[in-house]
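Next up is one chain by itself, shown in structure tokens, the form predicted on its own.
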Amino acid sequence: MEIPYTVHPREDTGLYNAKLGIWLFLASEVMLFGALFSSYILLRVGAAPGAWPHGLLNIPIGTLNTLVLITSSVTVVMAWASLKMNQLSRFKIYQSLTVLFALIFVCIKSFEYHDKFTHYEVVLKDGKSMTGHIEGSPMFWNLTKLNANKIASITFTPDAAHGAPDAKSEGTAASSAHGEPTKIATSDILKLECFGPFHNTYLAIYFTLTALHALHVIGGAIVIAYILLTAGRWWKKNPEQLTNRVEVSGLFWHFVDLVWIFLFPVLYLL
């Protein structure tokens, strides 16, 4: 049996039943997303004066994949384009150049993560406090950890921004210049923590919206990566359809493109 409407309109709407599919999808995702603005924007503005975190983003990054993911809107349009002007060639080369944006896009975000959860927050029992990274790069260290495993000392290296403590150390004098490393004994440690979604508010909400996000582009990229596998099959089989299937998967891409938008300056610029 064949299923009516997947070239032609329908009658009632004017759209074919994709198409219709993907709109009434989308508007469940301005809802999800909508909840977490409001979500952010509450929190935000309940935030004692001052207390909101600021510049713990990397801005260059971010515009970067912000640059990314508007070309690969671009190359989603082209190789739409393309099919309805009967050039596959082009749209292979178009959709591949989509899936490959992509992929950098996710890659240049796990950087992000991992250096957050390589960047550290100490406090020291005499009240001084400080952020940098841990010699070696550990991730997701803290008190606990160093003292179960019989950790007596850690090298950090403290950002520019803050100058070193003058923490006890083991026969190793403790550098006051900034950014120098220096050797902090445990037992001086009232705190340990790095910047992950536990950290505070700001970076749970910036973790649970960009999380979400990037599970959006990995989940557009693989469809977009089937369809283009497929691709010379449904040409020869129905090509309309599948000029029909790639307005649709573009559509979502363009609604992933246009959260990122949104995404950037709310969390790295304001």
Second form
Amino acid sequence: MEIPYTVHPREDTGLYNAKLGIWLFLASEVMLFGALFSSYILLRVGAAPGAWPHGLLNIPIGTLNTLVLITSSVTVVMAWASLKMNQLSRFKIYQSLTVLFALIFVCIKSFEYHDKFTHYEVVLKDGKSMTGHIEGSPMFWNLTKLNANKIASITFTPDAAHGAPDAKSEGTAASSAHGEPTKIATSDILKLECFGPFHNTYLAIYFTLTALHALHVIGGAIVIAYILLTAGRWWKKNPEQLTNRVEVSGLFWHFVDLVWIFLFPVLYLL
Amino acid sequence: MSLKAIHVLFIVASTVLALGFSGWGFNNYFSSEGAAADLAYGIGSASAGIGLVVYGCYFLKKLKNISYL
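Output the form predicted in complex with the partner chain next; the form predicted on its own has already been displayed.
Then the entire complex follows, led off by the chain already shown.
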């Protein structure tokens, strides 16, 4: 038995099967991200006045990632338009560029994550607290780890707010301008924690939202790369079905990009 | 809704973001703690917003024969 409407749309709905399927899937995705966005808003309005952190994220890097994703949405739609105009070679170029932009996005995001995992808050027993970097940029260190590894002291480079020139006036991210490195004895430390998802509520929701989004980018890139690699075969066999596949993957990619369009101002700017 | 329609929606959303980001940058620049970076954000994203409007018009012209459904 042949499955109907795999290529041509059904007359009454105007949709072929895959398009109906992707829209149902995207509806479930809207509910998933909608719930997380709602959580973020409720956590933020419920926070005590002045308690919600600001300026933790690197705005130039976030802006660059936004530009990368907007450009990738242009290349994904151009790939589809190329197939509509029977230009397979042009399609391959645009589709390859989309995969490349997805990889660039993930690379930049991982750099941003690494920066958070090597950025620390240290609270001393005399009540002083500061943020900065430990020499050698270790990840996920804490007091338990220092004691377990019998590390007697750490060389800590504090951020701008603790003695370095003002980061904002230098036009750099807050975490990139530093004060003078100081040696801190482990016995003087009350608490040591990196800016991971466990550090505070803001970072917990930041990592949840952006990691879920990054997983969607990776998933989308895998599908787009698969379509690119099998395009030649499908073009010979059924060009219209290939065009439909590209459209469906493009719809998913646009959803992923739209999520970022909301994430960027909410997490980085407001 | 076809990829064409969702792309138009996306370009509109991106343009709103670019203009909003531009307003954010200019507002910060003219505040008491304004920095040169804020002015750069304002000018850069305003230019990006204009670029997106131009691209949107080009896109609609190029794909005028393709349905929105």
